[in-house]
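Take a look at this single chain in structure tokens; it is the form predicted on its own.
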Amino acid sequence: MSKTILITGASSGIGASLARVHARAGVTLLLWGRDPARLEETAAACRALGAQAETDAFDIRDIGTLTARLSAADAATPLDLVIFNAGLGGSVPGDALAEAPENSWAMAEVNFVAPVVGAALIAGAMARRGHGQIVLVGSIAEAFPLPQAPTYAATKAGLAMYAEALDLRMKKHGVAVTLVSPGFIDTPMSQQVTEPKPFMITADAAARIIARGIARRKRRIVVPWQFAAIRGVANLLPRALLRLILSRA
């Protein structure tokens, strides 16, 4: 059975690994990102595994381009699965008083605005067809008010709320909405983090776990699993205690 899958942020990290995991005969992969050379590397690996792969390099912050290309892609071949994976990370330097406004702006556009606008567009098309799946890749940071990364935590918390709300709306139309909440995954983004990175796993290992959850149409996927336990414990703590722990970390 043929299947068409679109993945944003497919030039490296989890996005590239998810592309390779889904690559097989009968699958068409639309791989989007900002780096044409790295996108083509991912596409070549996917073609070697039997999939058809097409690339498109542009800045996802350009919402007009994003919506136009997403609409065109779905009109050409209805999309069965769309994975909004593109994201920006980064923490505030220790000697800085606050985040740079331009960094917060870029992060908000990539991590929240673009996937929300894209998901809203494709959700309507999928709902009219009565099937499809939307995957939003967030972060376990959604559960923690991180003083070293306020905008990052906020964008991921907002995305988590959006995913839950969209799932409730799309359920009656046969469209699944999956939120992926990664912890530390060995990607270029995590490699920039100087703090300890417990339970870190490779992008390929994470992609295999995520792909299994997507296939089961799960609403929430936390990877690695230990972070689900950490989030559960944190939710049991009095908020004041959690704030004190994070402020001293």
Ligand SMILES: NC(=O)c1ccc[n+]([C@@H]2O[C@H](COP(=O)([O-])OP(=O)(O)OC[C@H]3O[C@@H](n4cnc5c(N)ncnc54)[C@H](OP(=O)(O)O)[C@@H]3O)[C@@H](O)[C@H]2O)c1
Given for the second form:
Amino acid sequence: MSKTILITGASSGIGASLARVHARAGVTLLLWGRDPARLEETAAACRALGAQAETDAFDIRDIGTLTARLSAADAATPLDLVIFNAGLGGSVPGDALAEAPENSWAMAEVNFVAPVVGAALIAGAMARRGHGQIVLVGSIAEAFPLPQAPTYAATKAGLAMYAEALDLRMKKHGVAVTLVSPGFIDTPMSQQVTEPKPFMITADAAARIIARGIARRKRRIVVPWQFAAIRGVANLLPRALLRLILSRA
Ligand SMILES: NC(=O)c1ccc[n+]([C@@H]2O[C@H](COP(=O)([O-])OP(=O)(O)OC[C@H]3O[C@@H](n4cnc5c(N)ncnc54)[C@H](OP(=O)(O)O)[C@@H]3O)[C@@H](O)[C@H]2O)c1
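Okay, that was the form predicted on its own. Show me the form predicted in complex with the named molecule next.
Entire complex below, previous chain first.
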């Protein structure tokens, strides 16, 4: 059966691996990102695996362009699966008092505004058809008020809340909503993190786990699994203790 899949942030890391994992005959992949050369590398790898692959390079912070391209793509071939994966990391440098406002702005737009607006648009179209699946790639940071990354944690917490609310709204229309919450995955984003990165796995390993969860239309995928346990333990702690641990970490 043919399937059309759109992936944002497909030029790097988890998005590129997700593209390759989904690539096979009968699958058309729409690969979005900013860097045309790296997008084309992903597309070539997907074509070698038997898929059709098209690329589109633009800045997802341009919401007008995002909604126009999404509407046009869905009108050309109804999308079966849309993975909003593009994301921007960022933590406060050790010697800084606070985050740079322009970094907070960019993270808010890439990590929250763009996927939420995009998901709202495609959810309506999928609901009218009575089927489809939307995947939002968040972060395990959604569960922790990280003093070294306040905006990043907040954008991912907002996205997690949105995913759950959208799922409740969409399930009666046959549209699945999946939230992916990665811990540490070895990608250019995590390579900028200088602190220890426990339980880190490769982007290809993460993509295989995520793809299995997507195929089962799971509501929540935590990868690697150890972070589900860490979040569970953190949820049991009194908030004051969690705040103390995070402020000293
Ligand atoms: N790696 C981890 O440990 C980790 C942990 C938790 C959550 N995550 C989440 O996983 C997702 C993928 O991250 P990753 O680790 O694979 O990072 P990555 O290797 O840095 O890839 C990020 C992707 O997002 C795209 N992107 C960023 N800003 C964009 C913009 N303004 N317009 C369009 N595309 C944009 C990038 O495109 P270009 O490269 O073409 O600019 C790239 O394809 C993100 O949502 C991230 O928050 C990652």
